[in-house]
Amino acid sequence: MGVRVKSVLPVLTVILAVVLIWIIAVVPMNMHLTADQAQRDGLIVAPDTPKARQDFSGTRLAFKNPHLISLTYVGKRPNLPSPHQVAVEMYKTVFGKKITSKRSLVYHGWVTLAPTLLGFVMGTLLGIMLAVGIVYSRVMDKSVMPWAIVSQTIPILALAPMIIVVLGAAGIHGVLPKSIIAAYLSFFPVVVGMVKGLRSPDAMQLDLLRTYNTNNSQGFWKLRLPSSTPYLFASLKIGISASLIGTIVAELPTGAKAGFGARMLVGDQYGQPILSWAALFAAAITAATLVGIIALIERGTLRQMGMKSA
């Protein structure tokens, strides 16, 4: 129990620090809008002098009118929503709506999750195959690996619309285009991790295999693959998060009507940032859940193999 508390305490400390900074930042970010709205509602009177008008904004106004501070946390269209506004919106759209409703974050989550998982599987398989080829083929090591690295320098925001348009012209719509973008982001960490893992056995272990006159296939299954398992799971944790990001990015330029990306667009286009922030946090929670599931699978797998997980 003590070990668990020690491992969770740093995470909670960071979360509390972020929330505290967020709460403090709400006031200066929303004070100008709050002051304008309060003036329209007759709660405060606009000053007449130039100097006073200069002070009629931001934190200076907060000090002169402390009662406005509380109003910055409840604005309908804030620049920066307060934590409780985002929490309430998430609760309403997760538990207060039917999962088939287009206002439900569960519905939008599934629309995003399906291509994410498909793209993750595609990217993982591609990454493993490329890693095996790189380790066992000097030609692939010198040719494929540099191209894999260069591919990640292309901005995904520029690449995603191109992929969507090209596949759409070929009559391919729906889940597959988004899955390809998700796979594009997820394969690279798998390649790097697996190459590192497959090359992790030391010279003594490899010499022992040669002593027993094993071939490459036996060396792969008996030594290299088991040695690469911890590296693979570390890469999968990064890959699943990258897949989710790729899917959301793919939803942004396509005018998607469903998914976390579409929900964020709706919030931006209709001036409802609370919707965007709720979808953003829902996506973060989804990513954390997926990483947690892989961590549990990793722990069970390594325990069966007689290894200790990090």
Second form
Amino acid sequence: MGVRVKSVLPVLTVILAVVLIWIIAVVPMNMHLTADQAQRDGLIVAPDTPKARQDFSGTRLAFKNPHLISLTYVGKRPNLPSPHQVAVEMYKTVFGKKITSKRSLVYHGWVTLAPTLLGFVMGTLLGIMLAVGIVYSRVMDKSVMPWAIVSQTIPILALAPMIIVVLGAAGIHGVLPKSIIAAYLSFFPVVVGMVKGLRSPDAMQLDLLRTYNTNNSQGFWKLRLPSSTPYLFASLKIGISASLIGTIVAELPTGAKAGFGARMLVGDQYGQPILSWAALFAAAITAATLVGIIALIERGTLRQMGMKSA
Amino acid sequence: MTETSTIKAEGLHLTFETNDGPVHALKDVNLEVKQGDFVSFIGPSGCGKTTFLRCIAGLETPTSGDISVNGMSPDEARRARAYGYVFQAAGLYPWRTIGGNIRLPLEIMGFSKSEMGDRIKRVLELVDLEGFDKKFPWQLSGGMQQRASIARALAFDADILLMDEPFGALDEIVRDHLNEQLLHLWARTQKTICFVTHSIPEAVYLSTKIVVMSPRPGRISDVIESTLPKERPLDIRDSAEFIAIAQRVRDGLRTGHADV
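For the form predicted together with the partner chain instead of the form predicted alone, what are the coordinates?
Now the full complex is given, and it begins with the chain already shown.
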């Protein structure tokens, strides 16, 4: 129990600090909008023209009009929604709608989650296969690794629409194109981690196996693969969040109708930032949950293997 | 004990090509090890004692000269699993229990399940680790881990045991204890043991034959047949005979250094 409190407390402190900064930032961020609206609603605002107000910073305007501060938290289309607005929107769209509804965040969440998981599995398998090839074949070591690195320097935002369009032309729609983009982002940490993991046994360990006249596949299953397990889990944690980001990015520039990415885009395009923010937080919570699940599996596996997790 | 030679090296040379030019790791090494011998290799760093052990194991290939192990080339002997090798570090797999670690060579060599169980039990008893087969390596002390690694090397019944400074990283009290145990083990199993060490008392206490080596180039400067009896309590190290042999080893090491 003491350990749990100790590990939760720092996290809570950081969250609290972020929320506090957020709450404070809402006032200056929304002050001009709020002042304009207040004036239209017949309230007294100083200075009394929008043009004159432009010369003031949000903070100074707040000091001049303290009676408007509370209004900055309730605007319908704020520059920066307040935390409670986002929380209310999330509650409404997560619990307040049927999960089959197009307005339910759970529905959009699943639309994003399915390709994320599929892409993660694809990326992980591809990453492991490439890593095995790189470790066992000199030719692959020299040829594949540079390309793997280059692949990650191409902006995925530019690549995603191309992949969707090309696959669409080939008649492939739905989950798979998004999964491919997710896999494209998630295979890389797995390759890097697994190459390092499979190479982690030292010269002595390898010599020991030679004294047993061990063949390559025995060496792989008995030494290299188990040695790489901690590295694999570190990579999987990065890979799954990369996979989620890949899926969302795949939804953004391609006019997707559903998913967290589509939800963010709709919020932006129709001037409903609260909607975008709710989707953003839902995506962040989803990512944290996925990473948390992998961390739990990691802990269980390493404990089973008699190793302590890093 | 039969007087057949288990390991025989004639005119062995080994040169490593490095960026700073060739390094003569072994120069004209001639040695015969009889079956059942306990041979220690002693000398300063760089004298080639570990390299020679690795040549016997087929982990290094000599540049020239002949070496045979059980009448085969070292590589054939390695493939025939003729020896068990104990490294300086225990090198147990952290994800396997002690029993699982000992099972590793048995799995690789394809022993049957029941046979594995019997052998694990037997070798654990040989190194005094009965009841530890379910423990993980981190639950054992350094000395116990090294004993487990010896058990692992014994598990598949190779009649040669190659040991590369197996107790080098342990403190002296543990080391004395393990040396005593190793002698018992050697007496019980009748194995041929090649043992690399830095320690003069350890070499004299354990060996029937002490090979003194000197560096640059790595070569044998003296071979001492020990006159100590096979039965050796720890306090034999205070006897005049022991001290005389130790003195001869020391002299051998000094001469080796003098002509560098």
